[in-house]
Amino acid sequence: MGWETDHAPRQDELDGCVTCGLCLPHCPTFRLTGSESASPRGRLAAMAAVAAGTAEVDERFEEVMGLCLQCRACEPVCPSVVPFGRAMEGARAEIAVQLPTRRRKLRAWLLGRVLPSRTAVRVASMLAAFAQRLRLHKLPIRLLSRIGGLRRLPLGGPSRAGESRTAAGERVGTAALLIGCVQDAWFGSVNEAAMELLTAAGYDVSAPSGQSCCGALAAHDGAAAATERLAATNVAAFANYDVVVATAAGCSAHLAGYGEWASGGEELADRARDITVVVAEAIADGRLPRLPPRAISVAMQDPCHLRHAQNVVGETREIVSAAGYEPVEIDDKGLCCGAAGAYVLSQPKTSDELGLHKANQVRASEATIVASANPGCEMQLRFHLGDRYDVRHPIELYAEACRGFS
């Protein structure tokens, strides 16, 4: 049968994996089931099937392509440097296609349409709210139980859409900044944050309100024609600023993806950047200050599309260093904690296999407070360790800091 939309995988970029093997050992599913199916390698070899017709999108290719949890850890590893997660949004836009489903489409519905919706999302914030003081996460019941992984939630609260500040100094650029869906209900603080380093850093501060979701959840799940929409909005929305600031890894990487789903895409994701990318070059420039030492580790857990993504590791370092705190490794082969997005849900026996591990590596640490830059992960380390740590952004470490010094 082939392919049927324009976001299939590309035969370049089938043709561009040697089976060298290298991908492998970085490959968290491959890791825990030894089986080539689960191997960035033997996925490519799945769509090219496909696409040479001797294979078809059915539920077999459904089910190893949806083991993935697209971390992208295969792609710094690559000599031929495949793009395999935009290979892999392409075969799950297929399978979207090709094998509809009213689960699918409910799923399209929720990414594309309710998660983009601010008032959708407050209405569901509150809900988890109220849910988290009446301890339903402690119901056997998998949704409700990942309450528990989240941040004490208000019962309301006003959104950042719309709102605009000045550089508190010499002014050096222009910044839009992407509250996000959830991050801007779940998160405030973070962007709160954000907003406070950029200004003191000297950008003009705007979140338009004509923003919306970046759109990468829909992205992974194969939701093409909603992640279209929403990438056209923000190409809209973040027109005529100098930069572009996700808070969270996964927008930013997205962001930086956005020449694939949208006319002015690329013009876009030429301007995107990761906060901790703007608040550590701020910092090497003396634009943002150093704090004096304390004897205080902190435990740094990298995200999948910061680290594989978009090759940032040392800024969040550079960050909570100069926040005072001294950063610990926990991982250096920066292996994906399990979250993932909806992969938590589709795929809880992995999802929670990785978590454990990645919780016990915080644990060997000893340090109570751990540094991750992306929700998702915050979330599954949450979920995992317990009440006893720590989980923040660099950013609001560095913030916070910022203000007890001042």
Contents of the next structure:
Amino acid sequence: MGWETDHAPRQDELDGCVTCGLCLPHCPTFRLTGSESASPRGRLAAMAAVAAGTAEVDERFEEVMGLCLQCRACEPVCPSVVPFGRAMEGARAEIAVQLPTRRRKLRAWLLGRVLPSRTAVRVASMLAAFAQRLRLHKLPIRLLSRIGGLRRLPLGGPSRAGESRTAAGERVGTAALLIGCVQDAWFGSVNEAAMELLTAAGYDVSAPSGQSCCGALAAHDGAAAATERLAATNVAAFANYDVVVATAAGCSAHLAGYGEWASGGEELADRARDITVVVAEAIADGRLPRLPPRAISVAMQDPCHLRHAQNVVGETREIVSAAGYEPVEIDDKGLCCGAAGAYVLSQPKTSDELGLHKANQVRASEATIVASANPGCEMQLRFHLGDRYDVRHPIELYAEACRGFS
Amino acid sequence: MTLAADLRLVLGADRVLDHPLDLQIYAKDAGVTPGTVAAVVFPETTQEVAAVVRIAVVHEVPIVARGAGTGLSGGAVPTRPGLVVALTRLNQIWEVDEAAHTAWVGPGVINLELSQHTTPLGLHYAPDPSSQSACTIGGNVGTNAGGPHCLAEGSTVSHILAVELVTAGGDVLLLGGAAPDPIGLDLVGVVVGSEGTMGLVTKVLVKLTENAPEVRTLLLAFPTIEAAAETVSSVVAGGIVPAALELMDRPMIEAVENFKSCGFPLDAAAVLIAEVAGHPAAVEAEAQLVADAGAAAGATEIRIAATAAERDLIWLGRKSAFGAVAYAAPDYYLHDTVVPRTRLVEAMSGIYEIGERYGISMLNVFHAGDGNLHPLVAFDAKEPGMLEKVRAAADEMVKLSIEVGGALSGEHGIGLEKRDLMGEMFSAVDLDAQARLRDAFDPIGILNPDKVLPEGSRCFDFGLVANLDPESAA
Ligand SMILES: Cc1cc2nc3c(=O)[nH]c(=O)nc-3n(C[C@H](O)[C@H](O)[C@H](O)COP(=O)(O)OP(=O)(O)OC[C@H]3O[C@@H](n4cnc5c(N)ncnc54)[C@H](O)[C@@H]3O)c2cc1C
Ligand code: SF4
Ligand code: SF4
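Can you swap the form predicted alone for the form predicted in complex with the partner chain?
Shown next: the complete complex, the earlier chain at its head.
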């Protein structure tokens, strides 16, 4: 009964909810079901019931929490500023401890050990690359079918770990690049673009080799011990840089919450930025160029962890227009695309419904290029949009445009 | 068979909830008093609603309709183990008649989304409760919701032409019609504001309003509440009816600014938000009139929103007010009374006095234009005795409003939380008439029982006016 861990939802977080219900229409799972039990207010009520001792961390509690995408769309609209994402990570941590299934232990191991291991991810992506070439994603197996959402993978490729480059032109500071777990192996060109743009913008850039996966996926799954270990590793690895830059929205959002997971985490959080913020700033300052317009539209997809968790919206549009494209809006409600990290695999039905919805919005926009600043969203979009569409990180679009110009 | 099993036969397993956790989740709306839930269902058609009602009748379980659950008086929460019928999935916009300016919509349609849907036609749905981004048309019908712009446009009841209703017997009725003045009794008026006690609304024919060609929003800051209230009186006395006139006091301004910087001056004792709408020339003149009235009353700042974004920000601030109070304390109790505009200042100082005497912290925001007060008490329900203290203060505030010639509830409904104050407003005969009207729709008393009318409303409960009641006289 009650909570058992230090990460559990805290009473002041739960008391913050005045049950006004203003978050409901912004929650994708409430929109799909119309059910309070699938809404932010309902989930907080369930946590409050456990805290009050009138409910237990049982299977139904797990279901209610498990359907949450952790998209945090409920946060910026909450007039009472309830830190929902934090409370939900706490609830997941409780579930992991109180309902320890073998599956969850396996996941904790995957997210805490395998994903952060560069060798393991390389091996896995090599296997995936073979699978792509053998067209195994056409088989009716969910995990394999998702390979269809990946870019065409190289059979091998360099990791950027340990690399460093010096600033071109006037130096403004030092930047460390969080290369990420899958980002490094599967989206190398995004990290490459980041390094190019950061140096061009006046940063000495390194990708310190002591770093690891940021731990966002582990935290979302309630694997608290792994999350703490990964956060501590990164706090040490990123100690001496002016800014710490992440190229995936999910990672930058997680870094912003490091205060919860490691001592010194708060200090790192203060220096952490999403790449889109740094690049947009450099464009605004004139450290990076604005290229002449060409009449090609790009559909803007906002990763939840940029739009909702970090209030970063204008920056991605700035970058895409500076690259010469015309940004077009696809979704004023900001509903999640359904990727949500491991959610694609854990909640296939909801994930597919949201993915299809998002894909239809893109199709309606008539753009065939989509800008998305998060690898999970990119895979989901590619999977649901098919081959006729190209989904790219906004800084990749911008870096390519710059290359073509110099 | 159990209630839940019968319901599952009709709706399938997915659309019936009865796990204890779900029942706790559904035990509250946006008010403070929790209820008890037996099961929750999610019908998707009128026929399913009717089927669900019939099952509840067989099991003799009270039926409570629920929209978004943003109601502030416990209306959507059963007092005894009851069936909550969530109408959120009846959310189709069936038909918009551009020429007639009407639309048939499901009760689960979200208020703001209806207006967004009709924006391309230059139309909107006028009643705009501050909760409009979340609350449903069905809930608005249930509570006869008002909002800032109801000052000029009238509350929900003025915008509902017809409703489809499932009665306690499981029959489907169509009340009202597209004609502006349908013949027969005005039964739509009876259903609007009945808080789910007359039937479950499954379709609504709403009136749509043309968007004003020009809108001007002003933000005025004052050194005292009285100066702000005086401005309200002189604006209205000056013969203009602004589209909206909203007043917020300093604690409320602080709470809102803590959520989002909306540009409200933190050093003012009160701000007044005024909006005028209509033809450009008239708007210009009226905005000037409001500004002049403010200046005469001693406004320290008068700002006119220059862009749509500035206007939206002012309204975002106003509409976040109730939610933003957690900044002051975890729970809130919101009052809802109407006082004559001429006695606004008097009522306000009386209310502040009551708050002080009970030692409770208060924030104020209200529709000043029509004298609809929303003093809000922020408190922590976990503090022993606090809820009782807050309720006692609440009762005094309501009594005070009635004393100065006002009424209970402008718009949030009576529900459970204000039910026992009905006797302050209505005589035994009045209450009896209301109870009998209700019985005509729901003879078995199964629809949202214990709500709106206090126990003993039917005169034969007392045997007081037995001669008025043929049955008990016999
Ligand atoms: C932040 C905030 C601001 C608010 N501002 C305002 C305001 O400015 N003006 C105002 O008037 N109210 C306001 N309210 C109160 C509330 O939003 C309104 O009462 C609204 O109409 C409730 O709609 P709902 O969909 O949430 O209904 P619910 O709360 O679910 O239900 C309200 C009542 O209607 C009944 N009901 C619901 N659907 C149906 C149906 N289909 N058929 C029959 N009965 C039904 C329910 O049984 C209940 O009695 C505010 C609330 C909040 C939290
Ligand atoms: S908006 Fe915030 S305070 Fe309101 S119900 Fe949602 S979480 Fe609670
Ligand atoms: S994080 Fe997303 S899915 Fe979860 S409650 Fe908030 S809005 Fe809903």
